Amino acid sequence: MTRRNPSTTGRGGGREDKAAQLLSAFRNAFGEANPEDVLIARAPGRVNLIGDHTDYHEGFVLPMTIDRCAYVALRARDDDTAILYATQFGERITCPLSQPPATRPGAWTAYVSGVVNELRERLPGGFEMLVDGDVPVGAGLSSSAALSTAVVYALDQLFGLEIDPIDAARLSQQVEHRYAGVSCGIMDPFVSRLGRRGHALLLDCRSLSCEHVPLPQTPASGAALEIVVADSGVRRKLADSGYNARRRECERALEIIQRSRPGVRSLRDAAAGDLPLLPPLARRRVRHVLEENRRVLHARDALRQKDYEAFGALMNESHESLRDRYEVSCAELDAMAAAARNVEGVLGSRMTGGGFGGCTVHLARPSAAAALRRALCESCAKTHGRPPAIYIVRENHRTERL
């Protein structure tokens, strides 16, 4: 997690430059270090192209990783002490593995020490760990899952734990539940850990089967589409927002449906015929889940067929459903999505992530880039008093060692 809110449109420097920066920061935090003794890894944030608030209903989602990441540099110790240092906050924590520090929801320690606590029986010894990152916090780009994924992966690589990637995603989800107080689904850590460059990831959140779906090539590689993310700057804390409230509302709706149809395991199994059983608010919530699942599968097919106009139309429909039926959007996100759609060459625009603030994502032709930027800036300035941070996803990273 990070306090930064970058406004750049691209990412500077390569892997070697970033590794050198992290090694320098590690030495500043922990003293002289042989580069061969320091393992450096990263895990990316994600932008969800379509399929929000379906993952915890065992539905379908279609996210992609981005070029903003959480980074970890760590070195083994010859005792059982863990020393954790977060560069963004200048905070250091020292503790024995047997007594991890107390955490609070939303703090970076919830994700780092939460992972350590879950793995401590498998760790052969202590370590020194530096964490850093450039995924904006609270923007709906999964800064927390990126951090926990990076920590799990780095400890796995350092100590040879041989954690299966899907088990690693489940572990990160468990950390969110137990230590961060967020009843999130599996999507964010799954795509952070298993995402592939040049592809979106269609995930069945029940079976955890997935399909890597080729994305439009970026303009830099000669294609004619851009994926643009605009960070409104409106921040929410999922544990304190309506996110958990939506989950409770849907749990009650599921209970009502199950009285008539005991075989319904989750809202993924609900049908249009179940909607009359529900009170109006619950009916709206469930309708979103049912229709969003269908939109995700249609969007997958549109990507396969390179029918990007159809994909953009599905993005627009998704935003409207999240706004009107699931009610997780906000005025700033609605205004940016509406402004973008008025720009010629923008194929689709929607809020992305848990909602109540954060980002919009847009599919646009390169010729629309300047006008899209102006429209987003003008819209956000009117509703929020300042322009959004805007950047183009030039490439999507994967979890890996640097």
The other form holds:
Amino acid sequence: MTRRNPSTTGRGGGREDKAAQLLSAFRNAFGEANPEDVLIARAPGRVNLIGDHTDYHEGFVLPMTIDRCAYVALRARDDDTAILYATQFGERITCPLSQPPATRPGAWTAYVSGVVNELRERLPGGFEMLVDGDVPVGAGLSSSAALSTAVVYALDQLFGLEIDPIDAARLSQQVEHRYAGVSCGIMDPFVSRLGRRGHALLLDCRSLSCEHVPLPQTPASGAALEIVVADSGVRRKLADSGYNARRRECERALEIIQRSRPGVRSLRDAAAGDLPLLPPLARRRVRHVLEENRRVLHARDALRQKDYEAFGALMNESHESLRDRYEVSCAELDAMAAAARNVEGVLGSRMTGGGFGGCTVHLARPSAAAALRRALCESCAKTHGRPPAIYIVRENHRTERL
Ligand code: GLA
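Structure of the form predicted in complex with alpha-D-galactopyranose (GLA), please, following the form predicted alone?
Then the entire complex follows, led off by the chain already shown.
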């Protein structure tokens, strides 16, 4: 999907500024509006620090939210009509609640309409909804999970639906499966809905229990380390990439393991002893899952102990495994990770998210920032002739009303 108009909610400015911008965009779209009648909410995108391609095997992940969000401004109507407006795409849709618009995988409507469709029996009436956001689309920073999370949250808050946050995350995941054609795991909506400021989130994707782990203080708050995200600009749609293919390969590997160990419910339960049963490609995939799960738990311990060198080393190993065993990286991301690793003061570098393009994430000492930026730009210039967009994650937001 391509953006027609730049976002009306530029970054910068505080919560009040953002709320005022959204109210004014809402008035432009829907006419005069009393501020008390318009609910404004946001849900953040995420960057995964470690633990990729483990969530749908009921494994462990350690993502954090970022300061880029999806925004919703919402007002109830006294009829059964839903009017949806997306500022980023300049598109407006009007429909009866009983017939949310047909969706195209990958389009913003898939997420908004998908949520409305799933919730429609619980909605007391129609509404006007403006959606906007500044999470880069298709960069692997979960713009879609942020959008569906913001829509679920705003409808929940406006109509008092009392949706449990974990059920909200499950609902967003279902929307991806049913309306966007991506068999994704639960990591992205879970952290968007349940992530906390100043913390990463360790999630056990089987029990859905989670633990909030303090992040290194950012230089803005007086110390330690920077979390740097670099968007290669290489885009893939998860639905068309190797994502669903990896899931199918792993399902076949699981079936082979289950023939000798029927108690194994998912690759979370696989063990090193199962590897010899598998053909070489499946063996590589399963080995990634086993070792990545272990790395995530070590990384959580390292973060708690403020052993950032150890954390960085685990990030590097994770990248190698995603590149060589799960094979979801690409030449551009590999080059960026390698270039960053050669910079003094960069502790860890890896691709993040689904892969096949998108972003890398780096843990760096503040003194390394300029050299890291240079190394990433040179790397992208060589591989695909376009500078990366670089974000330093100074704050991480949570899902909330503005
Ligand atoms: C995408 C999916 C997630 C997860 C990651 C890989 O972001 O949406 O559920 O599987 O890829 O870790």
